[in-house]
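Read the single chain below, which is given as C-alpha cells and is the form predicted on its own.
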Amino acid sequence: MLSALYTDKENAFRDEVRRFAETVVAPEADSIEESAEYPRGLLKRVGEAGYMGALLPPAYGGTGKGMVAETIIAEEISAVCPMLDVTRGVTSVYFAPPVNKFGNDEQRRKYVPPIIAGDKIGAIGITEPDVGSDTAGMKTLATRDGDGYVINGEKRFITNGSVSDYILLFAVTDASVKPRKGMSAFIFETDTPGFSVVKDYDLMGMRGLKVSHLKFEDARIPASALLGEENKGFTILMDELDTERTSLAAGAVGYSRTAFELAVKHSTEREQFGRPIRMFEGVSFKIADMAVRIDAARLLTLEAARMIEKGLPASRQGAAAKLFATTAAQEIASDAVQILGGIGYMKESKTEQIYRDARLMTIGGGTAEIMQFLIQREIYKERGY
C-alpha cells in the first residue's frame, strides 16, 4: 500500500519499527493505560533500539535517518501506545535537535548522547500560566548574576516536566524590549536547587504521560547553560516547530489507523438483521471516510517531512499536517466508537482510549486554531501580501 509513497528502504524501516512496536511496546501498553505509571524503562528500550535519534547525527549516537524516518517511528509507536510516542517525541524531537543545532561542542557531547540512548529525558519549557501560543507575554526571567543566571518564574502544561532530567527552558533576559527580542534559551538541569514540581495534571487521556506545573525560585544556573546567543531564544523556539508539528501529525496517523482497523474488524464480525453491519451504508460509508482521512493525513505529513529533509520552508505544510491529522484523528476515533456501539464505549475497548487520547492533540503542540492562523499567514506571505 505504501510502496508508491515511500522508498524500499523506508518501507523496510517501517516493517522494522512495526515489529518492535508490536513485540516490545504493545505488551506493556495496557498496563500503562491501567496504572498511569510513566514508562521510563520502556522509553529506554526505545532508545536502545535506535528510535530516539532519527534527527540526530551518528557522531553523538543518532542514526541521522531524517524526518521521514521520524514520521515512520512516530506513526508505528503511536499505533500501539500514543502516550509513549508523545513522551519520546518531546525528548528526542523537541529537546535534543535544538541542542544539537544551536549548542556548542561541549553541550552537544554532554546532553545529546544520553537522550538518544534513552538514559535521560528532555522537556521543553515554553507555556506559562498566562502564556500559551502568544510567547510575547512570557514572564519567566533569567537575570544575569556574576558568572551565571538566576531563574524565576513558572511553566505550566510542560510535557515530561516532572520526570525530565533536562528542560530546554525559554526565559526573558532583557525585560526592556519585547520578549521575542529579549528571550533566551537555556539547558536547565532539573536537579538544580530552586526547581520544584507544583503538580502533575490528571489528564482525560494519554494516561501515563506527565504534564506538569513547574516553578523556578532563585534557581541559579551557570552561564554555560545558555543555548546559542543571549536574547536570540525566539529563533531557537521557532526553528523546532515544523519538525514538532510534523511528528505530532504522524503520531495522529498512527492511532487513527488503529481505531480504523478496529472498526473494520468489528464491522465484519458484528451481525444485525442477519448480516454483517458492514453491509449497511451507515457503517460502510463511515469506513470509507475514515480511510480517506488517514490517507490524506499521511500524505500531508509526508509532504512536510520531505520538505524539511530538503531544507525547504515547511511552516505551512507542518501546520497543515498537524491540523488535518489531529482533527481527523478525533473524527476517526469518534466514528470507531460509533461503529463498535456499546462495546466501543467500554473501557475494555481500545477505541475508548483512542477517543480520549486523540482529543489532546488539537490542543497540545499548538491548537487547531493556531494552525489555521499559521496556514493563512503563510498563504498570503507566499503570494507577497
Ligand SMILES: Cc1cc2nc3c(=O)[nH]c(=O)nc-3n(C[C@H](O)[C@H](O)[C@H](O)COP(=O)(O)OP(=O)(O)OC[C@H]3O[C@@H](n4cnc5c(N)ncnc54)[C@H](O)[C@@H]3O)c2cc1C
The other form holds:
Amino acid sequence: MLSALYTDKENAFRDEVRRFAETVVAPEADSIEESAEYPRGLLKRVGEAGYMGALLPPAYGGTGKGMVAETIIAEEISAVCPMLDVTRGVTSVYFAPPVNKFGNDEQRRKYVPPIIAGDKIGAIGITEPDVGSDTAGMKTLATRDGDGYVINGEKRFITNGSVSDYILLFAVTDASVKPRKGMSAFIFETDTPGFSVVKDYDLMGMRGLKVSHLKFEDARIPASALLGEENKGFTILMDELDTERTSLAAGAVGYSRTAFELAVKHSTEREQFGRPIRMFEGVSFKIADMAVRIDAARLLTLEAARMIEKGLPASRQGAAAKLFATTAAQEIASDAVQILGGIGYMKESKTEQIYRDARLMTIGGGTAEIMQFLIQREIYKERGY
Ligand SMILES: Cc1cc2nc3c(=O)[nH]c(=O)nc-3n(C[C@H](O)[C@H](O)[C@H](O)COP(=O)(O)OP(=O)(O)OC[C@H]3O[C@@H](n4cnc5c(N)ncnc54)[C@H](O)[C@@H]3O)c2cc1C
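Given the form predicted on its own, state the structure of the form predicted in complex with the ligand.
Following is the full complex, with the preceding chain placed first.
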C-alpha cells in the first residue's frame, strides 16, 4: 500500500525517519509524558538529523526535500511522540518557511539556520484573548515610531511561546482599514524589553508542550523586524496555513497509526469467552474501519502535500486533509481505548495518552468548523459562485 503511493526514494526516507523515531525519540517519549518537561535536547537532535529543514533550502542548512518529505517526518515522529512533532512543526514549518519565503537575505541568514539546527526555537503569534477563529479581528498593535515599531497587545495559546527565541508575530499596523488590509508580520525577538510570559497553560494532553499567554507592553522593535511589506501580513498568514494544516494532518495519521497498532495487537492477545476478542465482529469491524480511515487520511494528506510541492493552490486540500485526519484520529483513539477495554483507560496504556493528545487537533491550527467553512468556500469559488 505505502510503496504504491510513494516513490522508492520517499519510502527509503520513511524507513530512515522511522529508525530515528524508534531509536532516538521513543526511548524518551514516556519520560516527557511523565515529567511534562520541554524536551529541548531532543528537539536539537531532530535538528541535527535534518528533520527541521525539509521545507528550507540547503543554502541555509535545510534539506529542501519538500512537502511530501515533511509529511513523512511529521507522521513518523508523531507516531512515537505527538508533542515533539508539534513543537518541531511550529518552529520549522510555521515559523521558518515564511521567513525564508517572505524575508530578505539578511533575515534569512540570521533566523533560518539556527532554527533548522535546533539551536533556536520559533513560535507563531496569531491568537489573542478576543481573537480566535476570526483572525482578521486582531487587536495587537504595531505603531510606527521613528525607525522602528512599538508593539502593544496580548497573544494567547502560543505554542513554544515561553521557550521561543523568535515569534512570527502578526499585528495591526493600520487600524483605519479592515485588519486583513492593515496587518503586518514581524520577526519578534523574545529578549526584547516589554515582552513577558503571563503563564504557560496546563493542557489536557500533549504534555511537555509549552503553550503560553504572552504580553507585549511598549515593546520596541527595529524596522528591520518587518517581514515582507507593511500591511501585507494577511497574505503571509494565509500562505503559511496550507503547509501548517497539511503537516498537522500528517501528524494525526502518525498517532492514529500507533493507536491502531495497539488495538490490533491487543485484539489478538486478549481472550474472552474462550477466544481472542478479534474473533468478535464488534471488535474486528472496528479494526477495519480504523484502517480505512488511516489510509484515507494519508491519501488526502499526500494529495495536499503533492499540490503544495507543485506550487498549486492547496487551500481546499490542506483544509480537507486536516479536517479528515484530525477527526479520524479522535475516533480512532477512542476506538482503540474501547478495544483495549479497562486497561485502555489506564495511564499505563499509550491509548490513554493518544486519546488526550488527539483531542487538540480539531481546535489548534484552525477548528474543524473553520476547515468546513474553508472547504465549502473553495467549492463554490471553483464553480464561479
Ligand atoms: C494547545 C493549543 C495550541 C495552540 N497554538 C497556537 C499557536 O501556536 N499560535 C496561535 O496563534 N494560536 C494557537 N492556538 C490557537 C488556536 O488556533 C485557536 O484556539 C483556534 O483557532 C480557535 O480559536 P478559539 O480558541 O478562540 O475559539 P473560537 O474562535 O472562539 O471558537 C469557539 C467555537 O466556535 C466555533 N466557531 C467560531 N467561528 C465559527 C464559524 N464562523 N463557523 C462555525 N463555527 C465557528 C469554533 O469552531 C469553536 O468550536 C492554539 C490552541 C491550542 C488549544
